[in-house]
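Heads up, the chain below is alone and in the form predicted on its own; it's given as structure tokens.
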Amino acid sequence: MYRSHSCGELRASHITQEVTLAGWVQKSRDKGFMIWVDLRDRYGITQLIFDEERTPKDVFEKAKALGREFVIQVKGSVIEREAKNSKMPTGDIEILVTELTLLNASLLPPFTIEDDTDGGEDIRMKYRYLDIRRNPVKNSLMFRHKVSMEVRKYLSAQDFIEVETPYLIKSTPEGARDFVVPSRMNEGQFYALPQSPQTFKQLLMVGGMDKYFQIVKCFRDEDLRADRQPEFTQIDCEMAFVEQEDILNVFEGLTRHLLSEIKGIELEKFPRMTYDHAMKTYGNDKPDIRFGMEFGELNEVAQHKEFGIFNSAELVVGIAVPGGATYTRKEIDKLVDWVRRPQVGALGMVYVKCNEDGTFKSSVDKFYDQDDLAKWAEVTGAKAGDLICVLSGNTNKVRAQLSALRMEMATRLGLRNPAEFAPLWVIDFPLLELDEETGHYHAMHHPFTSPKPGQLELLDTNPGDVKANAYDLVLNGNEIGGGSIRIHDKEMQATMFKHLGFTEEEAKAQFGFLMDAFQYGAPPHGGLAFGLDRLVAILGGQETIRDFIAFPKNNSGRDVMIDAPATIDEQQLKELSIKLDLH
């Protein structure tokens, strides 16, 4: 027996006992005549102590030769500790240590394994395993072990049926890059790694599971920012014979019901908002209702002056930022150059401060009279001490900087705070999107997606009018889960596929196996997929989510780690009938 009790359940109460533990040395204190090792292992630390007169002899000298991260086995009584530690656990005990065994020694770590390290993010990331020992990262993991558990809890209750889809399936042109897997008994042939298990739910619901769901990982080739990983794991579900409204409320029901075992946090019913009304409103179609400033659409008020800039605008837009009125000249110059900066890409900004007796004071005063700027506070909701920011332009471009801008002012001003959780249901999407290079229309969310009950007809005169019966949750301005009513007739799924540019011969090699389904009974479904990591990561606290993940990627795709990817070797190439030409 390796251990009778871990570091971080013995207490007074077990004074006088016979303990064994085990664990990592996570410092050493040695005053020469008594020695004081804190030994550490997943459930806390254990002060032990070597005394030169209670200790025997050889386990004292032991002792002396332990270094960090030493990995050791003790015997020994639990004695009353003379200087109580309240801030630990186990403060009010140490361990008189009669036997000292050396399971394995240890180099000295490149950083402290410590809650506030001196290693830097990209040595943390190579020695990830001594990471996970720190106290945040093992917490962050045992965090999405909890909220896991309580997710399949959940949903189990609620008569879902976990069921494993394939790794290994077909490459689509739709969506994201696939990462591809080469088949080395189909010579010149592919897998792909599934960007989502989409189809195969589907067909789940056609075989009659009736409610499905899946903790799974999912892969995509693309680019990578701080909230985005080359894998990643969904909360994937699907229900057959429901309608919108019925999904909507089994899976805030899963929130509500994360939010109070995890959080303590009880909420009412979720509010509701289309797609267009955040989109005007927000500049997003992931808001964060957390705080105000929204937005206020100026053109009425702003493009009947000599003003070129706003009367040659598609949309002038602002908001009001509270307090923003004490703003220098020199903070608000500031401002403008990080509206200007190349990652938000506005030309300017036109701003106006509403003082506290009434008058405003704007960097357009030549244009606009007292009047005007009194409606602009008007439109905005602008109060006296605040600072109303404008941009202008191509209004699809406008709405997207000012919405960073928003965000930009949230944060600094400190309204987003991570301890508060605003829930939001972004209903009623665009089923197609307008690629402006090429354009052509692609799918907003999947070529699967059903359009509203009675808007199929639109599809051949207006089709960017057509609404789908799609729908995002959002917390705290991040798009935590999103889904749809699926289609689930061959010929419904036949006309979008022609609308989406696909052959008659593309869209049976691509997705035969589906069409084919659906002809045989297929039930009405619908389904919805969130995010894990970055629900873990919002539970947590967090906006990032890497220190959720046990061995994440860095932000080139690569695991530093283990050196990932690598090059294979020619024979292992040879029998994947793979050619190299790096030239």
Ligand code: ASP
Second form
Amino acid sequence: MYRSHSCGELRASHITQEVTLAGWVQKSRDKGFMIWVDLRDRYGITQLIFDEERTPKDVFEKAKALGREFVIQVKGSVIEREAKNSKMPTGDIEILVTELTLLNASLLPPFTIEDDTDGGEDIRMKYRYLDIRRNPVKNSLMFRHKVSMEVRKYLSAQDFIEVETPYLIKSTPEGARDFVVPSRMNEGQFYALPQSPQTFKQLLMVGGMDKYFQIVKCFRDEDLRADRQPEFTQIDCEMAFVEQEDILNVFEGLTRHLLSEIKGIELEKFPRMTYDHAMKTYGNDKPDIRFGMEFGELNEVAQHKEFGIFNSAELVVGIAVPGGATYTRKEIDKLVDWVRRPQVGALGMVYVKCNEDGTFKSSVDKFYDQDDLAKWAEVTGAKAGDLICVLSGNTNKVRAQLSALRMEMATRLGLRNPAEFAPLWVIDFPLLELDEETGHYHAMHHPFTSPKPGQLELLDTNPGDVKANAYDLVLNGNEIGGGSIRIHDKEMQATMFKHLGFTEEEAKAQFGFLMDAFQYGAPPHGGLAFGLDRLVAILGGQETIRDFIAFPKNNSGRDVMIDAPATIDEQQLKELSIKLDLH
Ligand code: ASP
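Same protein, different form: I have the form predicted on its own, so give me the form predicted in complex with the ligand.
The next block holds the full complex; its first chain is the one shown before.
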């Protein structure tokens, strides 16, 4: 038996007991005649004491030689501590050690294994196993486990069953590139790693499985954005014989369960908002509704004067920044610089100070009088003391830019309270999205999403206007997940592929298996997937997902600990019939 108790377990009630503990040396203090060692394991820290008088001499000598992160096993008795530490759960006691076994020595760790470590991000990633010993990372992983368990508990109680689907598959388009795996036995052929189990879960519905879920890895070869991982985990779900309403209810229930069990927060029914409304009011399909600053469209009250920039713009739109009227000229100039950064991309910004005395002072006073500006204030909901920030240009672009400014101002003003949870369903997404570069439409969600009933005719005439029973769950401005009601009819699926630019042969080659299955009594079905990494991070009150992943990749998609990706040797390439042509 390596240990009788954990290092987080012993209390005053254990005093006089003989115990065996095992763990890592967090630190030791050597006073010459007395040595204290903090022994750490996953469960906590217990203080060990070795003293010249009471500890056998050889044990005392061995204790002197202990270094940080040495792994040891000790036997001894639980005694009352003279100087109690009320901050530690085990702070009332210490172990008077009688036996010490060195299980393994350790090199000096490259950073301190403390809550506030001296190690930078890179070094901690390289030695992730040491980082995991630290409370913040360890606690995040345990927190993630708790969330996963609650998900399984809730869904199982609702009759969902977890089914594993394969990782070596054929491409499933979810809007990213596939990671591919060469097949040795099938020369020149490749598997794709799933971007999601989408087609398999639909086939499970055809298989009569009715309520499926899976906590599952998905793989997407995307250009790396901050806080994206090439492999990530979804809570993937599908249900048969359901309408959108059923799905929203089940997963609203799941989300409420998680917030209640894990955060102790009881939420009301989640609000719903159409995609169109979200875009118009927040410039974003995942609005953070914990604060206002809603968009006011100003075309009608700003395009009647000689101000060419506004007159030629598709959209003139503004927000009222609370208390912003006191900004100095310099502060406003900085804000203008901020919106002009390439990441935001606005050409400029018009502003109006709403003075406390009811007058207005704007950067366009040459063109607009007080009555005009009063109307702007009305449309944007600006009150005395606010600053109206106005952007103009192409509708989609300007919405994205103003949305970025809205979020930035909310962050600066402390309006994004991490203790507040504001979920929101965004519904009625468009079925298709125009790719401005190629001029082609592609599926906004994925090609298996069905158009809303009665909208099929629009596909030929106004494809961009077709709406889908597709929905996203948004929490505090983050997309937690989304899904849709699917197509379950072969003809309809074929029509869809045609509209997405697949030839009949291409569609058959790639998705023949799905359309074939639809011919054998496919039930109406739909589902969704939540991103587990992000959900856990948000529930844990953080915005970065990396701490909640045991072995994450860095921003260039590398695992710097194992040094992957890596080259493979000639022999392996040959077996895979792969010739490299690197320049
Ligand atoms: N497969 C979709 C996704 O990964 C989710 C769904 O439609 O169920 O986003």
